[in-house]
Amino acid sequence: MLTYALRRFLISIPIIILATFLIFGAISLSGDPLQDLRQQPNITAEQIDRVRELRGLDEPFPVQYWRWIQQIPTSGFGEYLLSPRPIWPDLQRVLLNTLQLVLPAEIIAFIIAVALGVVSAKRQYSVFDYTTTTLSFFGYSMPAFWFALLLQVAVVQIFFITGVRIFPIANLSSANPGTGLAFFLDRVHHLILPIASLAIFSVASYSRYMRASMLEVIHSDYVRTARAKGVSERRITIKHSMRNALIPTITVAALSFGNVVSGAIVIETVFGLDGMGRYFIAQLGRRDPYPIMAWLFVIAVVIVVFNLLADLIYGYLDPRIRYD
């Protein structure tokens, strides 16, 4: 198993480099980041030659591309373009922000999903499976902010008509929201909302590729043969067919995480929670390139970490997979 894991994370180093010079390459094709700054009339064209040699942006491309390669471990990405603030504090708070918000709404939704998923191939076209492939659809097909625009609107009507506050429905944390399990609590009170609206999505896209698997593996051989040697209903299913329809579950998880801490931006900005998203649009329309740089290499790194954790999941799920 430790030679499995570690050819996955030496096949992960050459993708990662990969992706830094495609990100450094579009960005820095995607126009002057000193246009807005010319634009500016009390700015003289000295003063943006001197941010230009200063910044290095007149030196040739792979000059400019191995000095932020550099920048990355050595100075945390650097700093702002107009700034002498570096780049990685702010990113590094808004990435814990925006991780406090996915990884509970995708392991609740792994979990959730994962249920619905066995007990509908279980009961095939039972109430129970017509009734979750209809909100499945429901589901997939609404629109992450319009559910967030609903949960609020729910949440507000109703303290209009009892006068009780249930969830917030704005911000990370309370005016005053202490320390220690005061402000842990007072943390999850906020972000169930969010949460609720991320993981709806996945919920339904998870469950439908689950209840899939589970349907192929439940009329698969080895399990007939494991039912007709008299094996426990409750060991094959939890042994010897759900860990195998998991596998397809989980490549569609890990391919998904990136999208998802990338669409949160849209959950971020209905609920204005300081995180990934809300940087990110702040830095574009700055103009700031390095930021956004940063910001795209992390989601490189969280999707290519993702990919290998799920990697490392097969092989423990399928022996034959860390064997091959």
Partner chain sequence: MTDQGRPTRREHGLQTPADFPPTHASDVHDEREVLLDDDYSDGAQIEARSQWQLFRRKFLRHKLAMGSLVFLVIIGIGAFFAEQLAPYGYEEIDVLRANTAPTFEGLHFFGTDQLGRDYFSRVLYGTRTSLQVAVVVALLSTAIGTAVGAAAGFYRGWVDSVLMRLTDLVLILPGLAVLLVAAALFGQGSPLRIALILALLFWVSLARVVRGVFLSLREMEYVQAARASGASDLRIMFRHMLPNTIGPIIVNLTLVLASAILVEATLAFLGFGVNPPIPALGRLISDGRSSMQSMWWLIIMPGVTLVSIALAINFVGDGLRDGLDPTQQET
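Under this definition, the rigid core comprises the largest set of C-alpha atoms superposing within 1.5 Å between the forms. Small disclaimer: the values here were computed from a predicted structure and weren't measured. Positions refer to the first chain, counted from 1. Compared with the form predicted together with its partner chain:
Once the rigid core is overlaid between the two forms, residue 70 does not reach a Cα shift of 2 Å, moving by less than that.
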The other form holds:
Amino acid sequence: MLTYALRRFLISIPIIILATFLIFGAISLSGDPLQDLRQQPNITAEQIDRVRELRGLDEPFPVQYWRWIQQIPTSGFGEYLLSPRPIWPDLQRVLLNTLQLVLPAEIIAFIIAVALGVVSAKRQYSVFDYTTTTLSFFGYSMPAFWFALLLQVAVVQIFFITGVRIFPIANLSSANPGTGLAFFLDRVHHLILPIASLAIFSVASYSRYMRASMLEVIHSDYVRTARAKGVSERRITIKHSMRNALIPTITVAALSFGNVVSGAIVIETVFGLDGMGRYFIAQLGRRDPYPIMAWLFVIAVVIVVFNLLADLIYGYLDPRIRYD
Amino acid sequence: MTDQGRPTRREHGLQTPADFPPTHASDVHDEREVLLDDDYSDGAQIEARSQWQLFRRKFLRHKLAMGSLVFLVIIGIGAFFAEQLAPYGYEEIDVLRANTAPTFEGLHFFGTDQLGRDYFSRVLYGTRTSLQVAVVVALLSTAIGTAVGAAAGFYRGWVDSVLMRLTDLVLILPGLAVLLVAAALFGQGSPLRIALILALLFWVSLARVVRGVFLSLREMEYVQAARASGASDLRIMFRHMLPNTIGPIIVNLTLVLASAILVEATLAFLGFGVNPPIPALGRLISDGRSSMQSMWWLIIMPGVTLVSIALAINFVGDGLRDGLDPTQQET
Amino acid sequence: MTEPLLSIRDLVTEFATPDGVVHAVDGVSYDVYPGETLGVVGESGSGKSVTVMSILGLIPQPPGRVANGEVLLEGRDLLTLSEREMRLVRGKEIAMIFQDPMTSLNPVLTVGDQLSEAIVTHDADIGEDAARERVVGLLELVGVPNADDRFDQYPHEYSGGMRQRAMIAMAIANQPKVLIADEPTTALDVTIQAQVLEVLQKAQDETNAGTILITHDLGVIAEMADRVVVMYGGRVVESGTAEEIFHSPKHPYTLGLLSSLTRPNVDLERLEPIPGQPPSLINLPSGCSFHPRCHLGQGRAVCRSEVPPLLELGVGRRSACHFHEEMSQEVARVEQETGAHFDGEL
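Show the same protein again, this time as the form predicted together with its partner chain rather than the form predicted on its own.
Complete assembly follows, chain above in first position.
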């Protein structure tokens, strides 16, 4: 298991390196970042040339690439194109905020989805099964941003009618969030709607996979063997079926992390959360390549880390994987 | 799950960029079980025909899928003839009738917006944009995906390795971020442009499906027989293998259609979609946000339209999958 | 003879399919006596597996359903037991060995864990160490080398033959009264089959369980079985001792099975395979369901119109053929045509 884990870890290093090539290649080769500045009347040609020289934009691409790579560990992705502010503090802040949104959403979604999938499969073709199936169809036929907007409308309408504001519909914290437990509760209160909006798609998707793999496992020979041994249904489900059925579902969840980031971009925009997604959209609008590259790099690392984690869980659940 | 047939971790889920899961157990692993139309034995031909009948019977019985198909055809015709059917132009301003809730008076079925533009007309044109983008994405990604997947599955070797690594990458990437970067770099604009950007990602899942089917088909006896009898590679691929991949391709096509519509709407919502003034459902919702608390129809009408279309496509896809899956029992 | 250990009486098991209700088992009766090996032979779809699945209540419901009959284990009708009571029977009083050892063991649990489970399920107080000790002993008994190390290995680290040995060890873990082996060697390499049969024999000797051995391989029957039940189209068509079945079959289907066997002293081209296909259970032929393939019937009207009753010809000797009296001439004819001798030697 240890060598398996080590091997998995080592494999992820070239992937990160490849990611830096792709990110730098895509962003740098796609055009002159100063192009847009020329159109702006209040910026002079000298100013542009100074930025160009400062940033080494005339140097060959390998040199520029190497300069960018060096900046990652030494000065945390360097500075913004037009202002001498460092990028990393901003990125760190939004990354932590986004993790507060994404991690609970995914964990909650996964638990709910596994439960729904198991029960649906155990009671195939029951009312419960049909209901969750139909709801999950809605779940992945509905754009997340629209569902989030509906939640906002609902909360505000409830406020209009009852005068009670059950959930905040924007921001991560109140104006005076307090400290300690009060801060935490305030944050949870603010994050409930975004988490719900983000989780709904994952629940719909993972529960389908869980149901499908659970159905396959339920009808497998080894479950029949367990039954023939006289093992109780409850124990068969927990010990024999679920463990096997979780393996493909975890794979799907790990591979879906990119989708979750996509979801976070949308949800943060709708709820005005100071996270990775909103930051990304803002920087795209400003056409500044440096924070965009930094953002893409951080996301690549996060995805690789989560895949590594999934690999380890996978190796733990499935003994066959450890030896291949 | 036997040891031999066990897919590797990466091959487990067949994900589209929007991660559309199958509803039935057999879908997860067995994309091999498609209709087999055999040229060499009469018996198999009879079987193929009865399988086709079985498919038709199952699909027709799938009331939800049939209803959805009818609904989609109506929506499609409506969108195609938007110019003839819309009671107003999408840019036609009538300040006197601004902020009208849905009403039959003046044919404002979906109400009007802050400038008094007829919302039904705008949603209809927006639907047309969505469908245009989705259809182009579906056609493009099917063409590319089938070609690449067939080549990879048939020749294996480095074509296959490159494809698989590429699809691995695309599967774990945050698709929306990539599309946003692409839209920002290559410029948003016409529906065709947006479609080209989307197709960049969507062909991958289809290539994977086609590859999987080809990999298993190339080991089938009738393919071996065709090869032994000296048929050319292209002939084997087009004549013997491709017909058997039609089922999975069509099912995947529905997934691509549905997710392309949703992703296009998301891009538009974030302001990276089709350029104004062409209406897009996502942008209508985005524009309607500021007044959504008092004018609910501004987000409900385009949203419900969007969800209905995506839902209908997914239902049709589910019906197709049920019909094409020989292991699935009717109940 | 002693009292039967297990008696199946008029068992009917049906499955709902899109094309109608299928009677996979249609009025099957047979007995198993303590310590004996009862061979059940038949083509796929003859209902031999479904019968034993019905005994253990392992028919997937829906679409399956045991519609009628009794399964008496020492006089107690298993079909009337609750699910909870039935669990106490499974693996304890009646244990089963399945066909495919590659898929019958859970891939994510160690073999030892799965064998211990069989013991712990029926003896919750045994304790982990004692259970392990017993499992290691069982693995040694069935010939798994290095049993103590093998305990902690996963099924994928076992070969097919070793897995089937482990399955046999699992089945005899609780000294069952009835042991059911459903095609235990079919999925294995020919070279391994004999070894596994040997282990099965040993396991049976150890437990003195009444054994139901299901197979389509008459060679296995000749090797192992004391008595034989032949099934066709969901019904029992003939039963008797192994000797009787091999020497003087009383049903043309049994004769067909025997004469389609390859033997060292018979030319391949003189083999007489049974013509046609096994019957479709959805649409069983009228009368005797074997009549479209039968050489003896020669299209006689009664074969097509009347279902032949399963007649008692002697003690434990039964045949469901309208013309079982003509069987000895028929046997002689086939012997002459093929040059085979139905002397029980295969």
